[in-house]
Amino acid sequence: MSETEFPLPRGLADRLRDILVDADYTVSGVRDRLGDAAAKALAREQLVPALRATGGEERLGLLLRLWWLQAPIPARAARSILPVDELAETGLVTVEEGPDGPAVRALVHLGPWELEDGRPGFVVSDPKVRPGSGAVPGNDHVVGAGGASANLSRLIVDGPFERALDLGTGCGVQALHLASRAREVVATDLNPRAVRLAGISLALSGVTGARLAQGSLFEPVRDERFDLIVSNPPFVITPESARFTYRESDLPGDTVCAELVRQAPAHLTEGGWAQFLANWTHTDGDDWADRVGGWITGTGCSGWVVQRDVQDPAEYVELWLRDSCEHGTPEYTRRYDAWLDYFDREGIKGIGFGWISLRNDVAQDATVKVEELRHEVEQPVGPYLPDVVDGAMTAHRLTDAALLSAHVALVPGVVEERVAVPGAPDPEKIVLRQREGLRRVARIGTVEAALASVCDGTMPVGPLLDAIAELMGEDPALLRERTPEALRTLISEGFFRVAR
């Protein structure tokens, strides 16, 4: 493990940042130059339309075609509105002759970024390796920020908090979120070059409080405690060692995330939380969410897995190869035969892709919830997220006396929805809808209908089921006895809270 200063002066970062934000370089700057019609050729790989739209020599165009695009400028032009050879001494740039002249290139990619507070920021990584390019990225490749990025983002919970650690930090993105939620920041990588381009994507976005350090996993951060956790790990299962630091660990198949949520626990403070994206494997004879769950289950941590998506073994090789950009070459049929050969010698029939968050209650009780939501929520996902384990934990502790004494409420947002033919006297179905947060469906019986009707917090459960109960006609005491299972589901799904 090393502690690592950062990689730019601070003078010459703010200089940098200072230009970029003067030729409005930024996410809404770069949106509007650029416009819909390059932006939708960029997402499909093609650069033609984006060359076109920051042509000529103002200020932003060459910014845009230096740093976005990876095309080199005029050495005349660039040296006009950067400090060219201070960046080339700190090998954000090279100087090379071009066939018009001497021209900049870019050794990195700068894109916009916006921080949490509004302010502009901006993230540095290794330059993009275009599918056809022929190109493959090296093992020490450094990402850019993506979808799993901001995934990661939506997910992580309100602070304020005192310390906060980006383990796994690449480009340093998930860093720059939590500089706004942790009055100290510590950020970590095994590859070095990462932990450098996270320095600099720090530095250019004016963060001054964060710590960097190399090593694996919690090594760098062998003895400390912190009030939050985030990671985006290198997830991936292949058959294979470590072919790029920043997707694949050398653990096996989904080993390197069991490890995360096994050793997180120990360097979290009581009541902090910890945040991952994961893979995990579906195999013949064993439940994917048993499993999972059971890495939190004896942690003292409260937990909340949710799957969003589920690839076979076919589609989940494609991805990366195309991600590795290895399609079209020798290599592509050797390595996609090598990798479905592995996942039928493990039995792995398909591999899952979702969250994890534990919350270091310190309790023997504490309870796990597994799932699986593949429709779109309410994002961001960390403002009401705490909610969420709240109420799983809640339900669990609710004995059935307990609930049955409780005063519970209805969730704001939801609603109810019946179907029935036209002029029947009973409904077909009932549901309960979430309008917001997680927009969960849950069928309901007419007793919980009539309980949603008029539950307000304001009286206990049990006498509401005995009103229930006379205007049905039914008994009151299997009233109570059959309700509280229904209920505390109900409860654990966010449909109701116990108000007091």
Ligand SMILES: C[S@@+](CC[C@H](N)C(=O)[O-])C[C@H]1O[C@@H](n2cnc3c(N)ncnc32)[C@H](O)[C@@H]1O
Contents of the next structure:
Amino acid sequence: MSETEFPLPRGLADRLRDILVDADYTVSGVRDRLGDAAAKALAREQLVPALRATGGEERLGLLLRLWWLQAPIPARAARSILPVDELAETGLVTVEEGPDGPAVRALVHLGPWELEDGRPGFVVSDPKVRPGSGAVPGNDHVVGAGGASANLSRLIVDGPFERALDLGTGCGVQALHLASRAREVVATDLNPRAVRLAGISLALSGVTGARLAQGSLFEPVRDERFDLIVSNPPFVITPESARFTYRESDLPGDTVCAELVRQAPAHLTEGGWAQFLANWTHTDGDDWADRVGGWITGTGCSGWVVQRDVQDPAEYVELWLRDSCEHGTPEYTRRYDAWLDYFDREGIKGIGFGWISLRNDVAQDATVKVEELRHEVEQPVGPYLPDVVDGAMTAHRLTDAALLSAHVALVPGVVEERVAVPGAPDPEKIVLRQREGLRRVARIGTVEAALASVCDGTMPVGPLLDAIAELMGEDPALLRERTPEALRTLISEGFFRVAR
Ligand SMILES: C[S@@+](CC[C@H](N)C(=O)[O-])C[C@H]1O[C@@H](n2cnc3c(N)ncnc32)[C@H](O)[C@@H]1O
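So that was the form predicted alone. Now I'd like the form predicted in complex with the named molecule, please.
After this comes the whole thing, all chains and molecules, with the earlier chain placed first.
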């Protein structure tokens, strides 16, 4: 951040950070202070146990009530621990007359965060709009770090990188994740308020090297390239164009995600990664996998698209009405109905949610793997994600002849399971199961099972198949002809790897 862009006077940011850290306003400090029951109640949006657990005038309790629970605290107590007037000047708090005298109220939510190197950080957003509170987010509402933010952060590939971009930074949470991976971080957002709050999050977290910029999509970084681009974009598919900037764009359907993916390659260095969360529509007229894969095909990037969930239109509307409309009101019914009308008009039968990762391989033959993985996978995915993309690329490029002369090894962590009627000579079913990573399961035949038991990378596949054919009384030429396709799929899915 340059001095002119600094969202808080630097001295104030440093002092506030010291106060928060000294009071143990950290992830572990807050967890210990609240205790299990109050923390679980908070996760259910119930504040009462947390308010009871933070009564009195002790520092940590006061900070928690003020910044997290959005409860006013007595001005006298607030002034004893915080530079209230300076914070009021920057718009972080306000002083008002309460029933028991002057009180300080927070104008933002300021929560503790643990940086990836274990140091304490802080995330600043707009106060959470809790269901049932009667409040509705404003158009420029800056949403805090939530489930989707965590989802993306676990997907981010490991560094180190030179330059990284967080597009649609909001409260700045992804920029905090990037700060441990890249020497230079740029964070952008269409919403100027988001740019400011992200800047405060970064400043309070001691991240001083980041640049912040306001503008739509790649516009603020028009001529720049990055080694890593991440975005949790405003992907919600709605007829209410850009009503809430934090979740909706002014582009129809899933166009905002398509645009991000299409424009990203021009901003990637060679070998650079772009990683996005996305929604995409399912309609009768098209195959979602072809369409979403098509956003990447031909860009020179290898891609991996994973559908993690699909919701029907009613589930989707209920999910997104929950944080923006009071349930049971005429307004709720009207918006629900209008949203379903829109889906009907557009022929949208379902909405997919998932991950899109691309790597700029600058390759004409780059492959795009599109799949559905609805089960629990090992988290975080980021550390092993490059292996997933490499496996798909390797398999895609292997001709049958190259595969037969390749040295292939079973990937560590893969086990075999057999189902057989007791005493029967042959199993009914053989599967390979990954105990780590994507935890895939593949049904295989006896030839692949035999390969799995001998493939350790020391001998090429062809001679191994000849030996297996002899043992099984099969024609070696037939095995050499039939096996490569199945083996290629198993390499693409990470059960085997090409050792050399
Ligand atoms: C779902 S929030 C993500 C916030 C944060 N990065 C996270 O992971 O929690 C989407 C963000 O994109 C921003 N946004 C909306 N439209 C945009 C656009 N056209 N260009 C850039 N950012 C946009 C919103 O203001 C919002 O901060």
